[in-house]
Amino acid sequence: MPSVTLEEIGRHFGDVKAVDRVNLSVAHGEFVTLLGPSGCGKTTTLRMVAGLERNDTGRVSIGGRVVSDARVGLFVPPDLRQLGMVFQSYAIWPHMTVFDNVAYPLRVRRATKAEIRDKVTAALRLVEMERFADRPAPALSGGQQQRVAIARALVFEPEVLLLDEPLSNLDARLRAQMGDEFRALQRRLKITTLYVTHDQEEAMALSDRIVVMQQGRILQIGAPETVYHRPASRAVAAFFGTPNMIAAKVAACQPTDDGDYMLAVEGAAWQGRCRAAERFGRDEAVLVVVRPENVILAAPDTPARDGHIAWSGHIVDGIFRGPHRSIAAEAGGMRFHIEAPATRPVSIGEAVTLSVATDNVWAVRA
């Protein structure tokens, strides 16, 4: 049975359509994230499930209890919907010490003073903060209030865990560290977890299912590879990194053995063949997506490999970034941002052939 089932949920503000008639289920277990612009209603949506917001439309239900049903007028409080949160904020109280942060959860809850002893101390046990448990809060590091957040949602062992965006206040180091740290616990436990995020990388590293979110509506769901390399639309193609979106026209296509379509597509002065989720029909526009890292620099004038496209351009720009370098490159009256090694020396003006195999180019509809 599902943890989380959203139907047809959704939010109006005015004329606004915050969430549009959104629908999902979350598995026992399952750590699926929100992913969007700011304004794309990923965290209404997470606040309706908590109860925060009042759906205008559809249906909530956690654990198989339906806990909102707008068409009835059936709303459960949040302090009934045995749910863990974790804010942007964190919401740490100051004037309390950090057993007695993540104790409030259970003396609300009227709980033994033997039972909130042996909770709280396994809880901060959970996120390394046990030897911190006499300390005032204001007196720590904002990794380490992250995880008194957390210890605090976990501590009445919520069926559901939600998070709003509980890594942004962190630097780029902390903020890797703190999400592999968490997955692990995650992953431990096997809480049922529910994140916002507008972090793409944050998304990809933490998540069983990533669902992809615009304007209020859901644009795909699926794995993180899945949603990477075989996005449904040019927006969600386009949310992640910087891609190629070459425009071409097909040829022709044919089904595959996997269910999938290869296409043959012809673009400006170039021609090859890419695989689709659907079928196109002949003389159609598509839009060939072709990543960055995927791009493959040779000398010019290289012929083209079997199973590869080719065109023969420039380098116009190169910024070394560490561990990779930032390449453009023009070729076919086109500018290509690829991903080479940090080692691969660049001169502008450097006469290249740019490749790319067939399985690592995509096409959506134009």
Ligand SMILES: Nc1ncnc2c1ncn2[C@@H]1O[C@H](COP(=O)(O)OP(=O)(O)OP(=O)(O)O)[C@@H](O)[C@H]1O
The other form holds:
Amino acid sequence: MPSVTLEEIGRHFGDVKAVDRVNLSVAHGEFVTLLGPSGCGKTTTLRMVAGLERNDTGRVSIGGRVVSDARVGLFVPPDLRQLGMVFQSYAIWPHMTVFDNVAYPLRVRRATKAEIRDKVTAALRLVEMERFADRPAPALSGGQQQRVAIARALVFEPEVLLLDEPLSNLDARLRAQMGDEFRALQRRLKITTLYVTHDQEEAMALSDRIVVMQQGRILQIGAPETVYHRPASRAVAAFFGTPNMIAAKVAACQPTDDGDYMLAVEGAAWQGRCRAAERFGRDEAVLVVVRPENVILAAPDTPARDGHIAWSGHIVDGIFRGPHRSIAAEAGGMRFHIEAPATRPVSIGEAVTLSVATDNVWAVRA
Ligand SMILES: Nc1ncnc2c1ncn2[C@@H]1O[C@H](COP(=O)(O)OP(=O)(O)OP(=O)(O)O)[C@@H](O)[C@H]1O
Ligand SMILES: [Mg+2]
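Okay, that was the form predicted on its own. Show me the form predicted in complex with the ligand next.
The next block holds the full complex; its first chain is the one shown before.
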């Protein structure tokens, strides 16, 4: 049974369609992330699930129960939706201890003293903050405050956890560490989670599925590998990293056994084969998406291996980035971004052959 279902939900502010007919179904125990640029409607969507914002079209259901239906004017307020929430500013209360912060949702629900003690202790143990129970909240690091906010969201065992950029105030190292810990906790508790971020790496690392949004609409929903390697459109491809997008036209199109299409494509002075999710007609314009990490650099005039597309060119820039080296090369009248091992030496002007395997080339509509 889906744990959260959004059917055609929308919300406008004046002329701005903040969210435009969004449909989404989150399964029990699933971790789903709304990802997209600033202003695309992520927070508004989450707030409609929470009941902090009213949807002006469509219907929201949680755990099989309709909690908001614009058509019939049904609206269940936030405190009756059994949701745990963590927002960007963790909003833990500075005048309270860690214990009292986490106890708050239980006190509001009039839990007994014994129940509060047991549940708060258990929630703090989950986030490994037990020994900080008596500390005043301000005497904690950002990451510790974050954990307190998560404990407070979990303490009343909500059906669904909603998180809006909960890690954005942390430095990069702590963000990665907290992200991994949070993911492990979520898997252990099998808690249905709807998460918001504009950070693509965070979304890929945490999620079972990613919902890519733009201007209030969903562009694509899929597993991290799917939205990364098999983007449905140019916009989705461009959202993850800095792919090379090469103009080409279709010479032939054949369905494959696994439900894709194999295209023969032709560009300016090059040709080759690639995969696509949809059928294209002869001479249709496509963009061939090549990820920087999939470009292979070889000696000049290396013949293209079977199933590879190759271009001759030369290196114009190389930047050492620690784990890898970013290389820019000009080939076939285009400028390529390449991610090579950091150990590869570069010399500007060096002649090279760039190649990429058919399975690592993906075409989208131009
Ligand atoms: N209360 C409001 N009144 C007027 N406009 C609003 C209101 N809340 C949101 N908007 C507008 O709705 C659109 C979506 O906003 P939203 O906060 O959902 O974006 P977001 O994807 O969460 O962005 P960010 O990544 O910057 O947090 C924006 O254009 C925003 O200006
Ligand atoms: Mg937001």
